[in-house]
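There is one chain below, alone, in C-alpha cells, taken in the form predicted on its own.
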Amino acid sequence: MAPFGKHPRTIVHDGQPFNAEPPLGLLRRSFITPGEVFFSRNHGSVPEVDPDGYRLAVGGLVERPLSLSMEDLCGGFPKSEVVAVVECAGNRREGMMEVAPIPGETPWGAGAVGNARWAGVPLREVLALAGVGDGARHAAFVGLDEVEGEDGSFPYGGSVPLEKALGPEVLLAYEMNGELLPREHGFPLRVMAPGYYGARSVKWLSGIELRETPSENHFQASEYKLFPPNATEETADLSEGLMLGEMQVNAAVCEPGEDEESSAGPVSVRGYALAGGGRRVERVDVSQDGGETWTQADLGEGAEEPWAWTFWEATIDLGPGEHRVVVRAVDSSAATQPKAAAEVWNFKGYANNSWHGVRVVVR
C-alpha cells in the first residue's frame, strides 16, 4: 500500500511532502472517490492534531471573537452536506511540462483531482456567530501544517471573498464520505469551497480571520497566480498576477488509457467533466481524430449537481491504426476548453484546461 492507505496502484510524485494521485482508469470508477484513490496535495508534513485539544479561532473584522472546540462545531451548529469536486491549480501540469519545462514543480497527470460528500458546519453559520464586523471583505484561513521556507517554517494559508464564504455550500468539514475526515485530508477540520480551486479549502484549519485584503499568507500573495506565458520565474513580479479562483471547465478521457490497444469496432470512451463557480457543464464533446470532427458525448451522474463533477460516456467507432481521442466541455455559461495548452503555458504550470486526450492504438 501506499502511504496514508492510498491504493497499491496510486502514483506518487513526492514522498515528503506526500503528493500523489490515481490512475485515471480507477478514478473513472465511482462518482464519489473513495479516500484510497483521491489525491493528495501537501505543502509541508501532514500534522497528527489531536482533536480533544483543539481549538478554532475566529478573529479579525468580527464583533465576538471566538474560540471553538470540535464539541463546540459539531454540537452547536447545524451540520450540512454537499457532494463537491475538489481540483488541484497543478492537475494536468503534464501537459504543459510538453510545451516547455517548469522546473520544480510536480508533474501532475489528469488524476489530481476528487469527488467526495463532505460535511460539517456552513462556514456562514459560524461567522453570524462572530458578527461580520464593518470593512470584511475576504476571509482568510490558516492551517496547522507546517510549510518550510528560505527564512523558516510557516503554515499553509489562503482566502476567498466574504460573498463566498457567507455562500450555503462552503464548509467547515469534519466528515468525508460518511466518515471523519482522514488525516491527510484534514483531520479534524477543513475548509471545503466547492467551485474553488483546492488550494483555497485549507486544511487542518486552525483560524478563520476577516480582513479587508486577501490573506497575506506566501501562498495566496505570491504562490497561487496566473502569470503571463511571457513571464519567468526570474522575471515575475510575485505580488502582481491574478489570484486563483474559481475552477475553470476541464475534461479528461479516463478509458481507455494513453496507448491502450483496442479492437477495430465501436469503442467506448469515459471519462469526467466540471465546471467551476457553480456553473454545470453542459456538453461533452469527443474526437477520434484530435478535433476534425465530434461525436457528442452521454453525460451521467453530477449532470445536476452544481458543484459535483460530470461524468460523460460516448461510443466511438475505430479502424485500424492510431487514434487521437479528445475531449472538450462546455459550461453554462458557454466557456469552453481551448484546443491546446500552449495557449494557457504560464511558468508556475496552473490551470491547464486545454483539450484532453489519449492516443489508442486498434489492431
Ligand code: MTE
The other form holds:
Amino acid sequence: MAPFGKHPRTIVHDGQPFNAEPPLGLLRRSFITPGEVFFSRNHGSVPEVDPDGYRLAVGGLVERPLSLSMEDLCGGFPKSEVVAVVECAGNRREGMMEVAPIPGETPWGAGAVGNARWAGVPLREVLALAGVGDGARHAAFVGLDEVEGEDGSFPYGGSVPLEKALGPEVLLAYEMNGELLPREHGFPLRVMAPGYYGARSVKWLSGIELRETPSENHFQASEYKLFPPNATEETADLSEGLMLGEMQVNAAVCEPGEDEESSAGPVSVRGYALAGGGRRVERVDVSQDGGETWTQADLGEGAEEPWAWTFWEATIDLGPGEHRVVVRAVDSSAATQPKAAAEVWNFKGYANNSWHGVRVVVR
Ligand code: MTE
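I've shown you the form predicted on its own. Could you give me the structure of the form predicted together with the ligand?
Every chain and every other molecule in the complex is listed next, the one we just looked at coming first.
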C-alpha cells in the first residue's frame, strides 16, 4: 500500500508534502475515480481534523458572520451532489519539462486528474444565510494545513469570483463517492469548484471570506498564475500574471501506455478528455501518425455531464513498426488543444494542454 491507503501502483512524487498520481491505465478503469486511485496534491501538512471541534468561519463582506459546526452544515442546509473532474494546473507538467527545465516543481504525468461524485452544501446556501454584503466580488477560502514558507508556516488558500461562488455546482463538500471525505482529500470539509483548476478547491476548509479583491494568500496572489513563455523565475513579477481559473480543454491517451508493444491489426485506444467552465467535450480526434491524419473517437460516459470528464475510445489499425498515437479534444466553445507543449510552455509549468500521445511499437 502507498501512503493514505492509495493503490499499490500509485506513483508517489513526494512523501512530504504528499503528492501522488495513478498510472494512466488504472485511472481509465473507472468513470468515477475511486479514492485509492485519485491523485493527491498537497503543499503542506495533511491535517487530522477533529470533526466535533470543527467550525467553519464565514466573514468579510457579509451581513451576518457565521460560525458553523459540521452538524450545522450537514443538518441545516440542503445536500447537493455533483460529478466533477478535478484537474491540477500542474497536470502534464512532465511534458513541459521536456521542452525546458522547470526546477523545483513536481513532474506530474497526465494522472493529476480525477472524477468523483462530491456531495455537500451548495456554497450559495451558506452565503445566502450570511448575506452577501455590498462590494463583495470574490469568495476567498483558507485551509487548516500548514505550508512551510520563508517566514514560517501559513495555511493554503485561494479564491473564486463571487459569480462562480454563487453557481449551484459549487459545493462545500463533505462526501466523496458516497463516503466521508478521505483525510488527504480534505476531511471534514473542502470546497469543490467544478470547472476550475483544482487549486481553488481548498481542502480542510476553515474559513470563507467575501472580499472586494481576490485572496491575498500566496497560492492565489503569487502561484497558480500563467506567465508568458519569456518570463522566468528571476524576471517575473509575481503580482502580475493571469490567475488561473477555468480549466482548458485537455485530453490524454491512457491505453495503450507509453512504449507498449502491440500486435498488428486493430488496436483499441482509450483515454479521458475534459473541458472547463461548464463547457462540454464535443469531439475527440485520434491520430496514429503524429497528427497527419485523424479519426474521431466514440465518446462514452460523461459526454452529457457538464462538470465531469468524458471517457473516449477509438479503434485504429496499426501495421508493424513504431507509431505515435496522439489525441486532441474540442470543447463546446470550439476551443481545441495546441500541438506542442512548447507553444504553451511557462516557467511554472501550468496548464499544459498540448496534444498528448504515446509511442506504440507493433511487432
Ligand atoms: N487545499 C489545501 N488546503 N492545501 C493544498 O495544498 N492543494 C490544491 C487543492 N486544495 C491544496 C488544497 C491543489 S493545487 C489541488 S490540484 C487540489 O487541492 C487537489 O485535490 P486532491 O488532493 O483532493 O486531489
